[in-house]
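First, one chain by itself: the form predicted on its own, in structure tokens.
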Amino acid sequence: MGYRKVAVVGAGMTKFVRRSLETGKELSFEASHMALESCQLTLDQIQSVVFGSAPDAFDGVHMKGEYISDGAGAFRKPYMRSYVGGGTGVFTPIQGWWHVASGMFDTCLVVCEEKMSPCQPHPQGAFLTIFDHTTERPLGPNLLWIFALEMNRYMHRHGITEQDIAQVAVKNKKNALDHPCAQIGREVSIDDVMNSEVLAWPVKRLDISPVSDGACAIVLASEEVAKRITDKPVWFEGVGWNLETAYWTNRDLYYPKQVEYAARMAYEMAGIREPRKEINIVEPYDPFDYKELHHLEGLLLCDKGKAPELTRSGVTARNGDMPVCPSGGLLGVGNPIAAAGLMKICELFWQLRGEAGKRQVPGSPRRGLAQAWGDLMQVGTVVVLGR
């Protein structure tokens, strides 16, 4: 199709938290240390950057993406920033892969980050101007409850309950124990979640990912290069972008569309016509419980409404036959929102080379597919990657 092969040949994460002493910049400067490191890059052979950040507002910081540009190692180089909401931390490799599948560079560092929680005033503030101002804007909306609308969808039209919902929240959260990186990794039960406060009905406060701080990075190659690099180099396969309508109020929310019609372009281009059987592993983006089972289903690798049964037989288990979110996901690791899916993305490279530690999973997966979902419930980002 004219595209070079591009591979990833290094990764970095700083632990996911709330953090009170590093700035952004420092974020995205460690991330992007660790990245180089783990490959024995040096900055002067990086050739472009591409950087993923939420709006300024989130954030507190005016013209984010120059502000934190040399943290991120671009200083005199060739530099873009992106945000597609929850999509970005998966859509900004996308666009890193571009710069090298074109020609145009031979490398790219990848570097997404987020640091919310001490952003004052709220940035629910500047969220809410991005509302229908006539239709949506006076209800006074937010993530939270537009969130719970889709539960509830998507439970009702399956007859699906809270507590096979639960499943993943205590699945996800146990995993996350043996991540070094986790904000809050801990064992707990679905009566745990089932009687934790309810904040949106039928969301509860178990059910959602953390706020958090934090900064992902990984190295890009064309093959050339990632040859010379490392004898493990983890390649793209496919990438799948799709874009919904934003207005949510007028689709039924019980599936998303964006994130199949995604899918299918990352698997058109893998040359993937059975995802059930050639996705070894998958990171689905979970900023809450429910959000795991519905991407499943949106990425094909389920029948529509048949994800809880899959949680609860153990095939998404760390030692299932499709692991899913062995890594611990978002809502045991953490959700800084733009490095969420560059996060799972790491997690898929590590898994794929065998060095994911204690949460390695069994065998010796091939390839895996990392995914990510944003904006007004519309982005649907896809990254297949194989070894």
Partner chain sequence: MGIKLTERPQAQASGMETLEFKGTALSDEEFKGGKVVTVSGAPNAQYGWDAGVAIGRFLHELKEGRLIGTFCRSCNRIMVPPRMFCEWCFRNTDEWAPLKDTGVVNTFSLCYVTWDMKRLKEPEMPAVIEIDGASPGMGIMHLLGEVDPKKVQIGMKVRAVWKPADEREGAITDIKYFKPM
Second form
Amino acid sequence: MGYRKVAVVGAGMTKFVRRSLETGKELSFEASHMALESCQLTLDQIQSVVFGSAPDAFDGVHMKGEYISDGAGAFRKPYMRSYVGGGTGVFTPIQGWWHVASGMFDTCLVVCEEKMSPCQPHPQGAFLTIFDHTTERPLGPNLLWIFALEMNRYMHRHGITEQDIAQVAVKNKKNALDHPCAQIGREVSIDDVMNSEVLAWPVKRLDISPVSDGACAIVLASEEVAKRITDKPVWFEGVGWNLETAYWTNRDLYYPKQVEYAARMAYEMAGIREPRKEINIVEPYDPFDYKELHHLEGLLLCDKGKAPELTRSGVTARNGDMPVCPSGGLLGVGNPIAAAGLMKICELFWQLRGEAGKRQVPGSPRRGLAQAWGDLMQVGTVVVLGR
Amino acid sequence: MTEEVAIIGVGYTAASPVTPEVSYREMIYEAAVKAYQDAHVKPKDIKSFVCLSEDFHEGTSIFDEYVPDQLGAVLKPVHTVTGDGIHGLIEATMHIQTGLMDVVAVEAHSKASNILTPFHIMAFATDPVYNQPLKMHPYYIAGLEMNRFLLETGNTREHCAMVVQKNRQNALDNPVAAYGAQVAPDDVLQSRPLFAPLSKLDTSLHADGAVVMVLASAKRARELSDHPIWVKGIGWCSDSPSLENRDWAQAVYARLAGDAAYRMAGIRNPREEIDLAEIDDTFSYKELQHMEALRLCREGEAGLLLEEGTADLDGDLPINPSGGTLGTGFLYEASGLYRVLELVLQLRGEAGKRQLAHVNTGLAFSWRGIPTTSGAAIVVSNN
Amino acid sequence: MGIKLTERPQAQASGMETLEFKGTALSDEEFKGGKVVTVSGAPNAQYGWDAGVAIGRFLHELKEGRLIGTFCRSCNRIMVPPRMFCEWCFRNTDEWAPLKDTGVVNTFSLCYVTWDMKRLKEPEMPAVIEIDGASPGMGIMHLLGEVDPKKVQIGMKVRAVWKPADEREGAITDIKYFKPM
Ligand SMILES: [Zn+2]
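Can you swap the form predicted on its own for the form predicted together with the partner chain?
In what comes next, the whole complex appears, and the chain from above leads the way.
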């Protein structure tokens, strides 16, 4: 038995912007169209479609997956939408993977979209109802709270400073200067981050990614079909996903155990024993700067509490030993939630094929990892791609 | 198909108009405990979990947050699909076909009674620019479709009324169904018009409930179960979401989903090879429309089958012996799992008073409801 | 499954620099200044959630000015918020467990903005508070009060400040906030 080999053969994305003229359907179309063009396939050669998007409240449409379906190329096709909160963007390609790996289909179009701007007066409104309706919502929590609570716990347990964490924002926003789709690529200093407005201490304005509109798409194919489509298929080597308890106030938030579990699942599948040596390029989920550090630890790419050192020593820079978020990440490229996760897969696709242009990491990377995270700080999704 | 897959356990709560005594978590927990018992598994044996939900049906954004605990799925691979329960069974089947997972659980539930403005929410699923500003009760969409379907196929309102009579009658013998009743066709025809030709009794009523199913690879199914129900075919499809360009008469999504499932199951003549069918009847006419789309009869002949009694419990091709959605209740994402539940019970010979004789192969089909054109089909067999 | 492929396409030219990315940014000016037509609406989405066995009792106890958890004999945990099943052991919990209304700050934030990014003069102080009497690490989310924000620390001992009995309604807000002991 066992699964079939699956390759990514095409990728496309839209620019990430604060407010797009295009509707969610249109963004989905643009990304899908670009992905199909990139591998010279037409929609009739696509046998199945999977779609990822986070809360419906952003777009202001109930059953958003149904509403967007034709924009994502799903007209009269097998179509499924999954969601695991912020983890969705790296999860949806996993869902696409099993559509092909199972033998059900030879091709699958994977589309992730988020149009956050329709939610007024502020897209954060969509997050007010993520909390338990009886035991938490009456306290009036907002999304910043849980990030701040987690960041504080992480800093406290390891004695990590805000300056340590700010390095990540500096690095990623700078990397994003080279990304043609980036919303807020720019040069900032650690002092700029430290002096930016305090939102929910320890979280400051420049610690966080922006709200964005955007879409990404990739095309998956079985081994036999992939080899007919392209000389440079990028293979799925491992996938992992994992969900922690919903009782988030009963967990020690200093460490994302679910990310570790998801990573272990993916590493086992990929035959990776020493991830620190065997993974050449990493795109961990960085909606807030501390999250990149938190996730590098969860991914077993450094010891607990040691991710700031790794960053300080330049290992995670684009030309370092283990480039982390060479795309510019969510902090720089932008954060249309589900699309932002899939952007990381697109980045690996381009990097592993040597097509990342100004962002290309040196040394012809052979293997990359993308990871996302979300829900009530409880989900981990991991994809390992290789060439 | 690389790997055979079977349903080896079902757990469920009886559908009910209200369930004030339990939270959704507690309701799902009950279904999960029963399903794992039925499948002879413990949570640790289950390799992945698939849940079905929509944020606005729960009143919680990113509802997938709240699913793991009551399933024993903490720190396990879990994901949520915004689909019907049959979409969940399809996901589980593919998981097992990859060889990566050998036992998978699927969960869907409804706390419909907790939704105080269900029709406003349903209308919120229509296009925000073209349709929502009309501020209409979303059932107008069913009225439009029913009208065109009857016109093009020659089926009649009387035939639709016979569907209601049959399904609510069947539900009387189903302890899981919430809305068993003796309803005469005339009661339906005389009931309050909503969006003519659609009348009050042509519509299903909401209910609460939860279903959990456990699926396994062939090897594990044979080890764990005395009566595995084999997944022979799966198919799913979405047609146009647009009200402006869709086919208003034919259920194209059902035709394409059904054909895919039949192809996989090697079924060439569904009318002969399917012994019983549990297909979506959220509105009375939908059962007729889906019968035709799923090739259980020729186009325009669904009403005749009803007249001849073919779809009755003692007929040649019983349709919705459980009572369907009209009899069981509309349970949002769980609706399809209540359809499949009936197939499992019938094919195991555990359907009690409703037990049909000589049934081996069943078809279930679900529709995602207004305003969608999405559906999922599954063919299962006891051998 | 047959998939028709035309002749093998040319390998792609060179990536990034030749790619054209779609997506049109609208400025605040264009959006709020009426240069694009907008449609607005709000969902009428209302719910009445069944609290169930465990949280129903939790709310009832709050009305009485008490916190309560549940005990699982199998893993020996006293859990709060209470549940009628143990998610680790996947079995029914065994007993109700009365808890104290004191605890320790596990983590906290000082939040200077509302959800729609309006500035607050005095910060809201959300915290996870590990409740005394429950197993270690068993916290609930609540607010801190009657404390200088600069003095809040992880590890701080706190006590619940309750609303007067006649104002309590069986809700988490029956506790106004927790204050340092
Ligand atoms: Zn326990």
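In this text, the rigid core denotes the largest set of C-alpha atoms whose superposition between the two forms falls within 1.5 Å. Positions refer to the first chain, counted from 1. What you are looking at is a predicted structure, and each value in this text was computed from that prediction instead of being measured.
A displacement of 2 angstroms or greater separates the C-alpha positions of residue 135 between these two forms, with the rigid core held in common.
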